[in-house]
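One chain follows as structure tokens, the form predicted on its own.
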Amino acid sequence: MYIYLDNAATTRQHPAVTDVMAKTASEDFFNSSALYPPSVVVKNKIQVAREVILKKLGGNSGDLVFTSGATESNNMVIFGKATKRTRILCLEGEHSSVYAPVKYLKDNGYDITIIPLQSDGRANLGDIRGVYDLVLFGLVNSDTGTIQDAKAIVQSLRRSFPKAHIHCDATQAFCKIPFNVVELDLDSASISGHKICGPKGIGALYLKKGVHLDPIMLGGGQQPIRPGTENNPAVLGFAKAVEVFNTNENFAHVSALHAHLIKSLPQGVTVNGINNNPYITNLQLSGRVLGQTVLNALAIDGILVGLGSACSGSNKSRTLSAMGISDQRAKQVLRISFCPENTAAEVDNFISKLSEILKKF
């Protein structure tokens, strides 16, 4: 039996939204686009599922467009709005599905500034300067955890540029820490179905009442913007899980482990970026030893954490060295990201573990 620490990657699917999507593939596997009675029962389910998720989000007056991932999310956004004209701000450290995007544009000509961050792994509002048509930025950065004060950043970027779109990557902030995409003034934000215990392979993109993107592929009409045959399941799952996760018993649940981790850290680690959400740490181990080391090690004992966001491709970190971290120092962390399931015998056996190895460096 694993001990799973490494949350941030992926949950474990609730059993609830499994029991739906199995009652979902058999009973109402019709095409939602067909027209006979039990296509438009499916339909209605669809609709039921979206108002689910946009009122946990606070944007019932807005639209959702369900898609693969929130990686599709944030590409139809960058790729949607940008032209040769547009100019585009995104955040160093971003995750891979916006930054990659982002440099491809940027690769190919278009007018793109990246700003650093500070040394805790917020942005310094300081550094926003020029003028911008899209702007790019996660609510929860997914190596360090680090929440980034996204009312702050967006009252700044509407004083400066009031006709600016503001997308919002909030894929580790979705249901496990309260923000509201009306109240924060956002153009759109993209989330993700297994990051709550939901399934994977889903996701969706807010978009703003009247906003409008291009879309980057064709076909049929579906959904605004995205073509392509409902999934069934999994969006009837992706509202489940959004159901069952209880933003405010989970976030007790988790900063007590939170909590408990830090104070019982092993002497000589750390911690990276600021320390204000319980759902992602970034470990600094000390003296020469490896990340990668030390999670083979763990591992051997059923004990599975991370070293950043599974997408990066890479062990190295650009979230970390933008806050300035060398790059064999970001060589030399874990991240730890706990769910609702986890416990604080699983924290206590993590750091037993953790103490023993390093101690043989």
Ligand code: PMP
Given for the second form:
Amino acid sequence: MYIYLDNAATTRQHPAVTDVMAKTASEDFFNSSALYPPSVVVKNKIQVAREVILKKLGGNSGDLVFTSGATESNNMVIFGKATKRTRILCLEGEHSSVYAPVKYLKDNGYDITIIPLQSDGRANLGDIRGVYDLVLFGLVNSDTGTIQDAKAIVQSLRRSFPKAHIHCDATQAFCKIPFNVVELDLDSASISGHKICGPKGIGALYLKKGVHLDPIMLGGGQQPIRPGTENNPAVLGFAKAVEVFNTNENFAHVSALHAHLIKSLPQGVTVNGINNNPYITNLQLSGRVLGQTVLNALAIDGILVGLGSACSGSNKSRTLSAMGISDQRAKQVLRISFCPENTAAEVDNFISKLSEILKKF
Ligand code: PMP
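Let me have the form predicted in complex with the named molecule next, following on from the form predicted on its own.
Full complex below, order starting with the chain above.
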């Protein structure tokens, strides 16, 4: 058995999700666009799933488009909105599924502004003022867990340019940190199933009512801007994951784990960023030891931790660089990310192994 502390990379699927998916695959396998009664049943179940997820987002009046994950959702917004006239703003340290498309557009002559982060991992609101048509920011940073002040970011933008399309990558926040897409006045938001004990390969894009995007794929008419036969098991599994994820209870449990982790850290280990989110903690190691070396040593004992966003592979974290952390120090980090299944005993085990390993360096 592993001690799994890399839940920002992905989570173990909840058994209730697996049950729904198996049942759907064998009983509700029909194409939701076919015209006989069992297909209508499937279509209705997909609509119920959509409403469950929309309700959790607080976006009852908006629409929800199912996608293959948050990577696709982010790309849909960026390529569905960008024209040569679109002025785009994004934060340095965004997830690669936002940063890479934006960088691609920048390299192709589009008008892109990428703003740095403060040393605590948050955006400086003073940098955000300006005239933009499309603004992209992550609510929770996947490397440091830092929660951006979304309300302040949106309000400051709306003051100078009320018509900007404001997109939030809420992948690491959804279900974990309470937020409401309508109260925040977002035009769109990306979410993903596998970060909340749901299935992989399913995500969604929330769209405020009346917001238009050009489709990035053309095909059938299942979902107006996202063609392709719906993945019934994954859609229904995603909604089940949302139903069983108890935001308040889980937040309280994970907050206690986080507090325990922080108070038990071995000497010389500190935390990067403001760390205002108990789910993700970025640990800075001292001396010369590399995060990768410690990760490998922990894995021998079955303790699995991350270095940062799994999507960056072995590349150094842009987030840490944007916070002013040197390349050398950025290689000396571990990312610990919790899920509701984790226990205090697992944290103790991690801390005692970490202390043992660090003593050798
Ligand atoms: N945005 C953020 C902040 C993420 O952490 C991730 C997953 N690492 C994604 C987007 C991409 O999500 P998916 O794996 O569903 O494509």
